[in-house]
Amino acid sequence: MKISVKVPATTANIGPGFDCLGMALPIYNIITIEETVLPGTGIEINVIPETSAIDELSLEHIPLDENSIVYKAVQLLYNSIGQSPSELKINIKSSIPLTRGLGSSASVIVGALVAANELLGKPADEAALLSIASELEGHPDNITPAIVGGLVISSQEEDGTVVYRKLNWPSEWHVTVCIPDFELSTDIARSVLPKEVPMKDAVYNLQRMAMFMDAINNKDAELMKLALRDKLHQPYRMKLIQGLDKIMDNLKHIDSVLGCVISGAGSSILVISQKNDLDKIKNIIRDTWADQNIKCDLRTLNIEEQGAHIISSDE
């Protein structure tokens, strides 16, 4: 039996929502799991890059054995019902750029879990899949939109369960994803964050999250310009993303820009804007990075409302 699952890319944090806000985007990985019939063949994992955005150097760092996050996801699910995975072939068709803050690891975790769950006869419900995936990823901000789609606020509780609610993103607000040609690992991006933050910074972000929710609900562009600011992670990560300070400064003069934020841990950034000046916005980003010899891929995308789903099932 062979199962293929299509999983969207995700962007997390979106300014003030550190580790709790996430959004699905229409860039996809396809994870296929096939039960092989030859005993003793073990686990075979193949990564197939679908676009030039997935460079071979990045692929060299992906474990293709029992140390792979894909295998660990499958193993956790099998173990939860008292079984162990045996002979499986796992293919990952990868279109989500790696180490760019677009949820590539979350997508393969989710895809592997959904496919394995189907192979096993669906023993795990959505809540169980969210819990297992978040345990592997460490937080639910990318995992949740990868599974359920859309814009999501989520929390992983002390018992491991994930609580989430979907929010309605205003269709008149554009999201432009800006993907530079340099990597930034999540471990490095996490390492620069302080273990404690000043009370005034925590209060600042609480205020911005409240503004964010109201701005979304009421399509309030002026409030969103305030809401997208952050003091918990972006000030510390700015130095890791070359040219970001200049891009932000250059975009300040365009009234239709609501904000520029780091996508997840980076290195990609998001520019949120109203439906005009898109060409001007893209030219500013492209030219600013070009001045520093950085190439980039710029994509203005809609929110992907559908999460991970099975696209083929062969018995």
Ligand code: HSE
Given for the second form:
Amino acid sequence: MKISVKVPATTANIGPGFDCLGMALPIYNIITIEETVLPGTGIEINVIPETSAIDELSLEHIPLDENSIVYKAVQLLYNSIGQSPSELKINIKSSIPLTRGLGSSASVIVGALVAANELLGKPADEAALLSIASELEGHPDNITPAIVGGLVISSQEEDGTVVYRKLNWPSEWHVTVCIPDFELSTDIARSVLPKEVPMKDAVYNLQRMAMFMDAINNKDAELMKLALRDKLHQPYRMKLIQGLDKIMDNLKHIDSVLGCVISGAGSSILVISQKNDLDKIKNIIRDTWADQNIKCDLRTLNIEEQGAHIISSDE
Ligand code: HSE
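After the form predicted on its own, can we look at the form predicted in complex with the named molecule?
Following is the full complex, with the preceding chain placed first.
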């Protein structure tokens, strides 16, 4: 049997929602799991890049053995029903740029889990998939939208349960994903974060998060401009994303820009804006990065409301 699953990219944090806000985007990985008949072949993992944004160098970061998160995801699912995975071939057709803060690792974890679950006759429900995947990833903010689609607020509770609610994103607000040509591994981006933060910074983010909820509910652009700020991770990561301070500075004067935030752990940036001035905004970002010899890929995208789903299943 051979199962293919299509999983969207995700952007996480979105300003104030460190480790809890995430959104699915229309860039996809397709993960195919096939049961092979040859005994003793074990689990074979192949990555097939579908975009030039995924080069040889970034592919080197993907372990293809039992250290692979894909392998671990499949193993955890099998173990949860008292089995061990044996002969499987896993192909990852990858269009989501790697190490750019666009949820590529969440997407392969989710794709492998959903495909393996189907192979096994669906022993895990959505709650179990969310919980296993978030455990592996360490936080649910990319995993949840990769599974359920849309804009989502989520938390992983102490017992491992993931609690989430889908939120409505005002369709008139544009999301421009700015993907630079340099990588930033999540491990490095997390290593610069402090273990503890000042109380006033925690309060600052609480205020912004509450503003965010009200701003999207009431399509309140002025409130959103205040909401799309953060003191929990961005100040520490700014130095890892060359040109970000300049880009933020140069976009400050454009009235239609509601915010410029780091996508997940970076290196991509997310610019939220109203519909006018899109070209001007993109030119500012492209030119600012070009001044620092950084090339980029800028994409204004809709939100993907559909999460991971099976696109083919052959006996
Ligand atoms: N919330 C996570 C972070 C997303 O910012 O580190 C990346 O995995």
